[in-house]
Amino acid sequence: MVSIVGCGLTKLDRYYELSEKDLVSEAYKQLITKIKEYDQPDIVIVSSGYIDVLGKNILSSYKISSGLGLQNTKVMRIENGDNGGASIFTAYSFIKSGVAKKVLLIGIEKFSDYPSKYVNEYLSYNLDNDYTYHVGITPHAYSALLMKKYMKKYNVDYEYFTKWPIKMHQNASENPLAYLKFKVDKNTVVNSQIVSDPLRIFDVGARADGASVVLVTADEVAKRYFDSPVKIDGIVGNIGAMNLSDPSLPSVAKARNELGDLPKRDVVYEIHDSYSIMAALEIEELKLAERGKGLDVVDSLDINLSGGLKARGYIGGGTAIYQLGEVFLHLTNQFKGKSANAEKGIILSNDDLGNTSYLAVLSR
């Protein structure tokens, strides 16, 4: 079995003034302080989308394992655009096939440096090379075609999506590390600007600057660090484009097809929602919703109660290992926030658009 032993989250916001190594520190020294054992670990993952193009930073490893005092270990980054369940995956089977006792997972971005104009150019680098990143169309633009034909589908008005930015921005109001701490009404968000029609900007996941670290370890040594490990007692992934044609996101579906029906009470879940189209999909996906219905049961689940993307924030290629310490803090009762008496928590990590997506199921 695999084991969670701690974490260390930065509170999401602009740092301007700081380098991705000054903020992984930050997070490392949380995580050192909290354990019981301090050594080093056997191989570190970093995992960042966007480090290379927007920090001119190859090699990121290597220089943020040094920065932090690491030396006898293996490093290496995983870059799967937005996707970080790619990384806990693989340290997951670092440990779980014997290679490994102890991993470091290092999530981290940094968007705050550039206007928006250059990041959404740089998003777009996941879209596919051949045609449509070429030919000017951007992830907000799918988005937006998403949401029309969800619309459509279901006859359903835009009024349907303020749900979710209200919920979120609900949740992150009492969530200390959130980045937009403020609650809104919908009022708020039906007028707020437009993005690419229907879209709005309260659709759309706040990019922050961030950093998280997680060490995940063999069962037989947990306990040296932390009294209460948390498990990881599976992840899956799988591959699927985004049907835009009829809204569905089949990476999703075939991954939770692997794990079967997944739990409604006593659980709870992080899902990526870089918008609410995608939280809607992704919900509905996970079978914890009719079609179409997928925002009217946010208020019975315990689902982001960190604030989502959408208002604790979203640090790219990051946000999958910030997830796991969420997750890992609710099961241990150490979430500063609005919290759940789970026994469960479940992480949905995708890129942007859902073409690929891991599942990770935790427990206490």
Given for the second form:
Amino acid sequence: MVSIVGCGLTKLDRYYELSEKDLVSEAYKQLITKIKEYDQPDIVIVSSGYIDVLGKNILSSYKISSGLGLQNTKVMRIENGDNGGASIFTAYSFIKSGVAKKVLLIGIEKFSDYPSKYVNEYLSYNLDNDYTYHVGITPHAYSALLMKKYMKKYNVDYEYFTKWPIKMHQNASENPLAYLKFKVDKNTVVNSQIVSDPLRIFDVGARADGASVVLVTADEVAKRYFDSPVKIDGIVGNIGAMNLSDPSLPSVAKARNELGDLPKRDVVYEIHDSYSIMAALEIEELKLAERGKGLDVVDSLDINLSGGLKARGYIGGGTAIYQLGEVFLHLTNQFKGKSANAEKGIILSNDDLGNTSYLAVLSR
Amino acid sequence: MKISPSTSWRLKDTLYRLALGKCKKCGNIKFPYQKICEVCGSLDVEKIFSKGTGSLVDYTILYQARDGFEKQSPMIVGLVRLDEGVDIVAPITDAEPSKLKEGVRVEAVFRRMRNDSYNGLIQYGIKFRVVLDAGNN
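Having seen the form predicted alone, can you show the form predicted together with its partner chain?
Everything in the complex follows now, all chains and molecules, and the chain you saw is the first one.
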């Protein structure tokens, strides 16, 4: 009922010469030169977590749409922290309900315009703003505490977590669009800079600049744009505070429960690995691995073949739209990096600490 | 302007007194205080104030500072279990990391958080420190 017919993705990088609007334009040009027919979307949804505070940009959906030469459409930005799944859910709902036949999803974030301490300030807006934000804490500290709890509960040491960045960098080294296209070994990870003990720099998603545009349509018009559209079979979501005391992600578990058992074969996964510990917990909550063994399965699943947030790069609220484009490319045999011969694609989108989650299921 | 006087005033019970929300229906206790129970949805939530004492469950040393908190870097961030039974994430002050360990008793202290250099406003709040005579408690 709902199809994806094309996408455009910029390489993730630091673009000091380009604005958000410039990056979206680059991605959009790719899209409209690939699809068979071009007409204007009924609705444009901009997915961005920080474009207002980092880009000094309110009414960004209008500005970006105008920058694309769109004259007759409806526009909105959806802010849901890093969880761009909300934008996918909205696009899906618009089409499934018949409100729209063509929705243009735009994911955009630009982190490199400011040094880390300013970006840390804005990312900390994700925390509770009655106490935690005001006392100087960042999401990194939460992630570190979560990691320590996990290490104690499952009796694993830091080396267990090195499996994730090593695999992600290996995948990214084959992805021409990745930000950090280099391999790393265990020694490099173990000796990397400490961000918040035991969390190291290689456990944190690499902030980058980039944009993604994805055209989503009703089935009946899909083949006007592309001969082999990819279907969005469904998208579910839920909320639930990340549990620091007993490391778990209830929002992911609840979303997964709505879908039932998830496949391990003939499927490509893209998950929100904001931190290595989040990757471990997400894999476990999806029941792709036993508790305490999430990172033991990274070589046996087609998961984050892009390199993930860790090495492909992390573009905040634009991430899920970027993942949607990547999975579309996998399922249409166009992905330029390490590819999966998969029939299905599953995207797990959540905010950096996993309080909100969406799971989207795609198929050829 | 980084610090809003009206926001600081509005949050005074949370930032200065650790106000908790105690649900009269299900008994859940929540920090920060909120008017509706996050567990059962009851509107019958009483505002109570923490005694400001608890135990350190775990801690991390955060090396990446935020704008305005540079002088507090590296910051010790603790997971503190208040005696009222609520876990909160809070800064630990006046501490040597080598003397911190799981289960050590901590108490709330009033501290300056950051100042607004342009307007001269100061944001205060609660941090935690190790109770020095915890062995006698």
